[in-house]
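Only one chain is included here, represented as structure tokens and corresponding to the form predicted on its own.
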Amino acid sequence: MTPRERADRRRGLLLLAPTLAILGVVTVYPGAWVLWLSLQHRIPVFGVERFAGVSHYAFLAGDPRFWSAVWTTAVFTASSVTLELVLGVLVALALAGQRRGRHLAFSLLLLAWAMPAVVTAKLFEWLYHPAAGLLNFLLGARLNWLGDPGLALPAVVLADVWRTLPFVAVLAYARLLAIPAELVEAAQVDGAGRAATFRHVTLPLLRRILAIAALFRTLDALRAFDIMFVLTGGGPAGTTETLTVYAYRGLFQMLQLGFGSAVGVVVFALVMTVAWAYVRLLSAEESRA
């Protein structure tokens, strides 16, 4: 390393120092404290405070309710992200092919994304109402969407998809606008129809942006809390209890700070593992390209 490179490196570290210090205060320290707290029995109401080691993690490993929450989280994440990617691409294609009212349609699309999650949950709570809900009125049925164990999770997934689909649609729409028209025209000249053009031209060019959208949406879905908590509270019969709801109950309803922190550490480890896998996948795809 030359003297100039060493000087540039020192200057870069000096400029990064304030940011790293702030990240250490607001991220590293709280994370380390939660990890330490997960190794203790702490119930402030009863004055319990003692070292527990890995007993919380051992309990989680054998807790059927914990594994049920893991399964629910996985199903919710996979269903929500898959529907958002498919529907987001379809909405983006519809926007790109629209000749009139595109700006109005784009504004209405962003309305769902701009709406707070709690407001969205209350909106769908009224839509799902067994007696007065619009959905049952349109279906001509009296389904208990949020009270039936077989319908509650799909109902929560639908609400989450409606709220977050615009994120995927906007990213895909922006990428569609950047695709050179010459590529599409060349495919059409060669005799490719709409389906073939989408499969061999549009979709490959959308793949990278869709992978990035899937990364962000997967991380959000794994940590989702507000939608299912407001709509169902984790019920009925625990069918919508995700890991975050499970952690909330341990921390704030049972006031077992150590146990709830252990669940939080597991959620953090899961999110970081998924993020690492996505980054490796994106890096491998970039190296092949």
The other form holds:
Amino acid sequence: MTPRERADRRRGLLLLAPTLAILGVVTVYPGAWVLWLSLQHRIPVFGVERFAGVSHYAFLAGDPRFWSAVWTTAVFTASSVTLELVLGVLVALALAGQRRGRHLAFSLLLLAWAMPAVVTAKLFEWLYHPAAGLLNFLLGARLNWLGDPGLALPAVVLADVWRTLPFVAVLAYARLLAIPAELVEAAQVDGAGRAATFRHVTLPLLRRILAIAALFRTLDALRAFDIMFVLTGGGPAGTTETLTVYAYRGLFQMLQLGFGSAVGVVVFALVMTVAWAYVRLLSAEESRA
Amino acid sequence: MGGLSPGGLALLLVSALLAGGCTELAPHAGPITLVLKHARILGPADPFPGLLREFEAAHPGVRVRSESLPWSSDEQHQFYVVNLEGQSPGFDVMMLDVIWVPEFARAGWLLDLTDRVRPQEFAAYFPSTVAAATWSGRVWAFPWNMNVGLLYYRRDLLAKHGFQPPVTWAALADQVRRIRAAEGDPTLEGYLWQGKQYEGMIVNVLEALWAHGTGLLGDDGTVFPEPERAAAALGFLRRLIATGVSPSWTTAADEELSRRAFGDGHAIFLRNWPYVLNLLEAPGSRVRGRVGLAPLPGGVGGVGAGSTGGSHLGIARGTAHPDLALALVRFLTGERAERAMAAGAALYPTRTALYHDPALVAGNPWLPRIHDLMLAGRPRPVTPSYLLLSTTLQPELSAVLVGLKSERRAIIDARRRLDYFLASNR
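With the form predicted on its own in hand, show me what the form predicted together with the partner chain looks like.
Starting with the chain above, the whole complex follows.
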């Protein structure tokens, strides 16, 4: 390293220092604190404060409610993100292909995204109403949407997809607008049909933006809380209880701060692992391109 | 808020002298503000602002600021936990769900009122509400309003088919079958109750346990002290759904979902709280004048009893004005305020005498009947670990109701989990 490079490096670190300090204060410190809490029995109501070692983690390893929450979180994340990406792209294509009323459609799309999750949940509570709900009326059935252990999680996924699909659609739509018309025309001149054009021209160009949308949506879905908390409270039989809901119950209702923190640490580790995997995937893609 | 004018100061000093020991003016002599945290009050006419102005008029130099809590009980509890763990909570008087009193007392968040309560002061309240305000032999709150689980029935339908309100669960199931067969209306459900995975389901399970002659907590703190009877009670609830006495959507039903279906005339029986009565009897209600009230049935080895609920008023231990806060609590739980709340806000009083008050009975002829049902009600377990207990049990019991777990399995699993948490509380 030349002296000049060394000086540059030093200056770079100096300029990074404030960012690192702020990150340290707002994420590393609380994170370390939660990790420390998770190694303790800490129950303020009972004045309990003693070291527990890894006993909370050991309990979680054999805790069916915890594993059920892990499973629910995984199924919820995989199904809601997949549906959001597929439907989001379809909506973006429809929007881009529309000649009239594009602004209106766009605004309506954003409405669902702008709504707070709690409001969405209340709305869907009515749609899913067993006797008076719109959904059962349309289906001509009397499905027990929120009370049947086989239907409750799909119902929650559907509500989440409705709410967050616009996010994917808007991103994909913006990218679609930036695709030069010549590219599509060239493909068509070469004899590509609509499906082939989409597969070989549009989709590859959407790839990066979809990867970023998937990253955001996955990290959100892994921490999903309010939609199931309001809609089902985690029931029936715990079938819609995600890890975050379980952590909330441990922290704010059972008031077991140590135990609740242990669940929180697991959520954190999960989110970090997935984020790391995504970033690896994205950078591998970049170096290939 | 601007500074105090000399005239205002003089007025304050005079009023402080007049009010005597009741007011405790700080040395800086500014007006004292008491902050009262409570859930939003529903009802035809909210008497609350008027009551607070009345209190202020009687206590010059004191202002009461009432602040609403979040909507749901879960969020209210979270709000208190977060704010009371710090040293200055920012409020003086707080509305408490009865099930939180022992927990908050144990945590040291409530002012111990034992030495401030006058002898005989609590004699005017329902004994079960006083029991819920007392923990570890000391008094932590004043009973404010009350609830009890009741059985609503369609008087017209029962009369038409020659039935009396059922005294046993077997009779209720039998009446449901016969009335539905005779009516031939596929939209008419039998018995509605709350089986969603939440606190309300725990209340329904408790009532089933009592009807089966057992309880949730034994005297020594054992969970499900009689597992065989508990299994029978859970099996009974499951069968209500499995045999169609209750609709399948009972597993998603909370108070409002079940209340609406009954209010629309789509059910014969409903288990719910007294607030429902005012809505069922409101002008425009489809079942107005066709509803009857009865105690919850029993007869499966035990006497039927409704679970009591409601809210208390407690004082934050960190308050700077304990005497004034207590004066406010006394005023709001006093006869005058409870009467106004009963008349305007559909909140049922904790003072027994008001249920026979001629003016109130004229507005709500059901009061004497509800009095008897309240008196027969039983509190949920009074323990600082109540929420821990309830939160742990909810998914297990819900699994029984939807048929995913056997009663015995659920009881074993719930006990195992509770052992871990209750052990770490010690």
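Numbering follows the first chain given and starts at 1. A quick note: this is a predicted structure, and the numbers were derived from the prediction, not measured. In this text, the rigid core denotes the largest set of C-alpha atoms whose superposition between the two forms falls within 1.5 Å.
Residue displacement note: Thr19 has its CA displaced by at least 2 Å between these two forms (rigid core superposed). Arg280 is not among the residues whose C-alpha shifts by 2 Å or more between these two forms once the rigid core is aligned; its shift stays under 2 Å.
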